[in-house]
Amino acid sequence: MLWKNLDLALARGERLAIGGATGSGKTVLLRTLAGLEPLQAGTIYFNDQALSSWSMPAYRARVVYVPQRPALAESTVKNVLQSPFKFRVRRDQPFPLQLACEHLAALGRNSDFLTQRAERLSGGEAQIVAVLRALLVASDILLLDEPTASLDAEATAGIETLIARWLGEQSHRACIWTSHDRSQLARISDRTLALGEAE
């Protein structure tokens, strides 16, 4: 067991960060948190109501996990940032395509990186598709796991201000965010759990 008798609360608006050594359980944290490892012991619940009482297709629209290493489907980065608006949990949810662009805009990239196979980006180019497509979701929060690691300085401050930005746009969203720059933690967060070494 990596950690036990671990309470942990995250409030509306809330910008939690989770630092600690590799090791420690940042991602195995965020994973249980959105439902994808299961509960040795006790208890996760979002608004009030148990995870086991929620369905993952509604819980998973609205708890968002973005992995440190994403798998992106052999197809363009356009349908990779659709992909999740076919599910029949967002079928009343038009994909904003403008909202895509501006944010492509923000991070220095034109409409023409929509068109380029996802399969053929970067690292850092995967993680950019993965952490918009999180954003345009418009979830409630957002679990981030390392979401900037193999981004050079300028697309990090990039994706840090565009997360704000979404943060800011509803006050009942909040975002849990691990990672081994402690700078990084210290400009993004409201406040801090170090998880300890492994066992």
The other form holds:
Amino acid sequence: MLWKNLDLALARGERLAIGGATGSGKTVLLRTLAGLEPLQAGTIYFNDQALSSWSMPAYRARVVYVPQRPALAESTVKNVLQSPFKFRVRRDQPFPLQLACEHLAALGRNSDFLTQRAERLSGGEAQIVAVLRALLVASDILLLDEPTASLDAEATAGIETLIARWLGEQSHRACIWTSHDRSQLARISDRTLALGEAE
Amino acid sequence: MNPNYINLSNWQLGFAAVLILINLAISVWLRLGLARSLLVASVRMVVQLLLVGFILESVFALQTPLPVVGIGLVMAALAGLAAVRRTRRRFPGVYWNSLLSVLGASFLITGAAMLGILNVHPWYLAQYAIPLLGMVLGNILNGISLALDRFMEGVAREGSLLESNLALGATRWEAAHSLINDSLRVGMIPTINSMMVMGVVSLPGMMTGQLLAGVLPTAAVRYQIVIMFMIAAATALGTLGVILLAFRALFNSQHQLCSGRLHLHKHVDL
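Next up, the form predicted in complex with the partner chain. The previous block was the form predicted alone.
Next comes the full complex, this chain leading.
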């Protein structure tokens, strides 16, 4: 068992940071919250409703997890960004191309970036694409696993700004962010949970 | 029996074996590492076929349904097991999935062909049932092992891509759909290839057999067409069955990818 008596609540509008040494279970915690790992014991509630009573795709359309090393399909960046809008859960949601271009511009990339092959991107660029895609689809909560780990200072600042803007658009939006970088944790969160200290 | 039919003596079988001995010698000489498996395969082939010859002669003489169905079940079970033994990865229950798919597809298609198309009387006539089932099983075996292998390799290697789609709200079906398509395509490649070139590049074994036994080519061809449709239908059905069962085993109802259920096998046939 990884945790005992782990009691974690995320308030509307809250930005929670999760710190802790490598191997302390930050990733497993985020994956569990995203419903990607089967729960051995305990319950997850979202909007006061147990996860088991949610349809998993509907839940994951609102609570979006971004892995640290995202795997992108062999296709163009535009297709990768567009792919989640083909799922049934977003059937009547059009792909916000304009917003995607604005986000890219904020990160210093023009729309030519959309035509690049996703499988040939560097680790940092793939991470940018994965975070952008999550920003385009997530409606309520973002679960970000070291989203700037492969990025330089400039790109990190750009991603932090975009996430802050996403949070600011609607007051109920919240995010959980893991990082090794203490100064970043202080910058982007209201509260820090240190795993390993929690029993 | 056709008067032109030539019965083969043991001496003639021995001369045929010399053909493979030449290859064995070359393999040993050039150290190709093929000698052992070639030898084992040759001996197995001879022993299995001689045994089957004896068994079939007594089954053909029996004229009761039970032994025919029994032999069919054993053949299908062996094919189901062999299909999994050729994959690199396994998951708990994969043997049952394969057995169920092989058994269902082969009995359904062979049964339908015997009762609905060939109108065999009595329905269990071993002279038809066993060879037809055998040909269908051999092809299902190929299709299932190729498709299963592709599917399990895909889950193992592209797991994070499949999971990233799940994390973005895809249902398990949406996430796995292209991998399922690809696995079915791979499973059907040998069957489609052989239909494409049939009669042009190769004369199929069964037809060759009928021709050697003195059947008119136009009649032999008709049998071959029925057989090919049976093989294609059964392979498609068996492959679809096993991939859907594997899909349900590796993607649970909570739309989670259970790649932890897959494990690598060191000892793989072939």
